[in-house]
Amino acid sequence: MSRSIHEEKAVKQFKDTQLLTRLLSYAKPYWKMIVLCIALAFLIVVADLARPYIMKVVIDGHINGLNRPMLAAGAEQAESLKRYGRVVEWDGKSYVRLDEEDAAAAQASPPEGAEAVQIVRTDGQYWLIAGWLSSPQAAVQAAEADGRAAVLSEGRTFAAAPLDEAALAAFRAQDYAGFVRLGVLFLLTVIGAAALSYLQSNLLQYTGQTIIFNIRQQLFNHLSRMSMSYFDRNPVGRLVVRVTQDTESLNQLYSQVVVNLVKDVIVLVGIVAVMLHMSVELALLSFTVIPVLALLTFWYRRVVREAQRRTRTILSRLNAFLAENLSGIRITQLFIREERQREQFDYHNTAYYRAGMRGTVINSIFQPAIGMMGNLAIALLLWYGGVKVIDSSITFGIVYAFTHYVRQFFQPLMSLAEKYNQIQQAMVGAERIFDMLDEKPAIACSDNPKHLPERVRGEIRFEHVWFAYNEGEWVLKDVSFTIQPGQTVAFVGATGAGKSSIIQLINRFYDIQKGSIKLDGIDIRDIPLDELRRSISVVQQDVFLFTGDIASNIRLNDHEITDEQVREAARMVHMDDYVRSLPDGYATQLGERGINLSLGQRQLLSFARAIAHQPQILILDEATSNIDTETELIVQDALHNISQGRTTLIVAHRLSTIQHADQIVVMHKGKVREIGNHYQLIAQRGYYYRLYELQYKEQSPYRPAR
């Protein structure tokens, strides 16, 4: 059983590596732009990762900085303290705060002439103690020792001196300055990241749109080279989906996914590095949810690709059905089939809706699941990190920064989930696009072409030609005949006899299976297609007009045809007066398929088109069927003039239109039954005679009794 044209054949399955390799080959010419975007992405990531760390420095270094360990030295050793940071002068001494690493180093090897000091608070009073507490959060208590002020903590007694408001202001001055400095730095990272993101986004869109432009151009050029058999198998709606929506699915891949995927990976690596640097314990705790994410991703990858494939297949059917039914809307309304067509559209529309909802449900499970894992990681962090802050093992600033980094860690994972969906859409679109591009045109040019002379004589010879549209279903069987240069040859026969197939074969819209067809002694399979078709003009029964004005439909964007030649061609078919009577003349815009012209006018315009291109071989395929008798006489006279010196082939059912032909080829069931001129064939009293007698008997007012 033959397959319905709307049943799309199985698309070739590609490996992901194959698809990615081919997709990236389109981006190769723009590698410098992509590298620049990746560099910008790296800078954006640095700016994003810097902000939580700045907040950590603000909290631990300035908000809680007053309690950090310090070194104190006399004026003569003040210079040696500057290597640790900003030096504060108070009460004749110099003081400098230490971070954790410097404090550990100073404790292991105290600088010469410096002493350890620290500011603590108890009962609303600040004290400067001699020595360091094991933790800034350690409990302290004011006391007296040997008649001097002291602070008790962790079972130890520290000599202490009370600090007044002036002293606190001196030590706090660097914190206020730090707030300004870090606030400005924070703002610069925000502005810088925004500016870089804007630049990167525009560069990516330019690159992506340019690549998609090239892919669409390649697809259209490829389709233009495909043979008619390809379009017999593929409805227009399906091909439109391939060129528009399937390529648009790739746009996100090039303009967003590729570079931002690298950016997300950089973010993840950067966050992991920073988290491990700040606290290995908290980092490992945060990563405990990653195995669950891996399982979710594996499941998502498997189901979403299949869902995307099904959605695209059903969308192709929907578009094909829609294009076909809108083209045939007159027939639908004429035969009152609106309700039936609505039912069929509802069937396709419902299937597309369900396929889309399946993809939506899959995404609605995957993305919230990732978000839930992120919140679970934060909950673990707050529990464990909070305990560690109370135990004084970790500072509050580290826990605060970790909560931001965990959120930032799962944001790219969420983004990767979305990008993964986009990648799957792109992969499905790429499969369909490459499946189309990999299909070779059935009509291929010869590797060793033979060129036609500038002036074609027009001799056409069929030698034992066998042809079938479908394998084994022969339409032409061992057909042989010769058409001499300049002859007018007509083909007649019953419907399905093979007349139009002969015309299609001369243009190489299809290739024969056996035998040969020669033009001026050269096998047409050896002639470049452009040369072959440039020497032939065809006027068909079903005239196709493009959207545009009348002049452009005659010259078909061949700018070598002048306006005067366009008007001359119209005059030869007696259409010039009508066109000039229109308000815009030859600039009159035609509706879709020339809907604002009558069938006869469209036919005349197609004659003018053929004449304007001045072919050496003219083919008329039922070309006068839509023209009234009076106009046909005018056109016949014009064709008689332009066919002088040209080989002319005519396919006709009305025998009155081909009686002047030099030769008539009578076809029956795919075979040549008779060849001769009108009078010779009448005399033979064979197939042609019976066709002639039948037609003229129908035209006679006399009807024999039955």
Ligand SMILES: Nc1ncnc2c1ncn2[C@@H]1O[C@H](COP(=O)(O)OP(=O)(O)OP(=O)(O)O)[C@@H](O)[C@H]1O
Contents of the next structure:
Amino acid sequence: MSRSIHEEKAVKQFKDTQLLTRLLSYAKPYWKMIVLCIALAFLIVVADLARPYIMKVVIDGHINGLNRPMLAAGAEQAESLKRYGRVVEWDGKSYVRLDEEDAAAAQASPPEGAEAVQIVRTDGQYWLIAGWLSSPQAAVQAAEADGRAAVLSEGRTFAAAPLDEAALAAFRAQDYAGFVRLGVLFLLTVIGAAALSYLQSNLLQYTGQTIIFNIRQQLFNHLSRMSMSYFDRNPVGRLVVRVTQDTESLNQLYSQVVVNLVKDVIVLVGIVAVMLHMSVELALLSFTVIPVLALLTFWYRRVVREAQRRTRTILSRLNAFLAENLSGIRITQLFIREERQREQFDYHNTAYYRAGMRGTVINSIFQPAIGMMGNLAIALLLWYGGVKVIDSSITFGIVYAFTHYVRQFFQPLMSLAEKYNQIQQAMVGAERIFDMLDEKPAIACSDNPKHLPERVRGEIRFEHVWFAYNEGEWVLKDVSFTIQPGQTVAFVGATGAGKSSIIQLINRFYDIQKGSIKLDGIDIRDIPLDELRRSISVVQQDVFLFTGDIASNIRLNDHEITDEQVREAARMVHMDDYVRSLPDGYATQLGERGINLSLGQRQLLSFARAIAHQPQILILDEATSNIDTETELIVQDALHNISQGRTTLIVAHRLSTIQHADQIVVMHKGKVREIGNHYQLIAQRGYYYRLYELQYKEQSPYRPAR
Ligand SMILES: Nc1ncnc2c1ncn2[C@@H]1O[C@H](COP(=O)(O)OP(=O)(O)OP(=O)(O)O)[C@@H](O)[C@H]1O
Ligand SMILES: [Mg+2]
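So that was the form predicted alone. Now I'd like the form predicted together with the ligand, please.
Zooming out: every chain and molecule, the one shown earlier first.
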């Protein structure tokens, strides 16, 4: 017993690198777009990272700027101060603030003609003191020395001059200007980042959607070339999932993941660089949580892909089940199998739910865990940074900026989890898509095809044909016969004898295992498939109608068939009157969005289809089984006309319909039992004779054989 087709076979596992290379190859035509997106990402990152830095400058340079060490010089040396920054004129002297580096340098070797001064505050009074405190936070105390105002700090005495409101305003002026300048800059980074993000995400969506569009197209083309045995093995539901959902997961990859991943990496590298630049100690401190992170990620990586794979497989099963059961709903209801089907659905549904939940649980552990690591890093920063601010080795602005950077640092890490998730989904999707694309159509065109002549004669020859759908289970055994051009040949035999199989073989829906089938003397395996199939029309018992109108169902997108030919074909099978009576005539919609035809009408339409395509070979597989006797006679008549000069193969259970055939091939259990025309076979008194007798007796009261 072979495995149920619902058991989704384990998809071939590809190496990640293999998958990535192939995935990238789809993105290759759009590389310019992607590079542009990455460039945009870079700008966005710069804007994002600039913000905490701007805050740091606001805090250290302006809010706390008044207490910074300064250099003072006479008006004539003002020029030499300009290189340190903005020069403030007050009371006939020039002053400039120093940043940390300059202050340190000036401390080591005081510049010529300039003196160190600083503004300090005690008890609500601001002083300009001669010299620098050991740190801006050092405690100060107003005092008097030699009868003049002075400030004491850590045992040192500084000469001090009180500053009035006007003086303060002069020193503060650059801070107010700075707030405005930096505020505007801050705003610009926000607006800029937003605008760039908008642009980037649109470009990305466009790229992703286009790539996926191509992949879906390729998949569909591929599927439409697959042989019938492939569709025997793969339920429709599964294929639908591949073409729609699996490709969607790839869309995520192209439109979200790739570029954002690059962006995240830029963010991480950028933050590390900025952190190290601002404070090596604090940076190293923040990084201490990284090993734990690495472990977490490692664990996550391992479990999540397995979960994803499972989910996909189960979803596939669920879909296949659904598709099959919905198309078979009539049978389910007729046989009151709803309860049982519901149980089965419940089973698949539960499995899917469990698989989904598992993924969710994994994520709900991972995401907060990463978040916690981030907060842990911030806690460390507060503790250590706080101490360092008090002893003045680090400014408050830096600690403040660090808390932001740490947050920004962990954000991509957290979304990395999500992205990893998406990548996993995409990888699983890609595996399944490539697995499908790699499946070679079992019916391949020969390497050196032989072309059919412009006008096919229609000679069909089976030579010792052996065929099995599944290995070892022979359906046709050593079948040989020859159909001359233009002959009408009938196939009869019990159910399961192999009649339909013969017909599918002529179309090359399947390939035979032994022997050969020749059309006009050429092995059909050497004939290009489209040429072969173009010369054959098949009318089957169950007719498939496409969504669309009647005319297009007859024409089947072959625009060489004119409206007149469509009508002519319908007239030949006596459908024209009926179609004209419909409100929209030949433009009447069928199926879901339109009317439903009866089984017999479908068969007539299918006849019209075959006639309109004017094939050299016409095959009818129980094509008249659902047509009433009167119409059948008419159709037989039409058939008789169109089969003139055409090779016609007919499979029929009603022997009355095939008596006029040039040859009748009697099949029995996959073998040719008898061949001959009606009279020869009757004379043989063999299997055909017995069949005929049975039916004749049955039919004689109503309709004696012609
Ligand atoms: N797609 C398939 N996969 C596997 N086995 C198949 C497939 N189609 C048909 N068979 C098997 O091949 C054998 C011949 O089937 P076939 O359809 O050719 O019979 P038939 O003569 O057309 O019967 P009927 O008169 O009922 O249409 C049957 O035993 C059937 O089980
Ligand atoms: Mg059949």
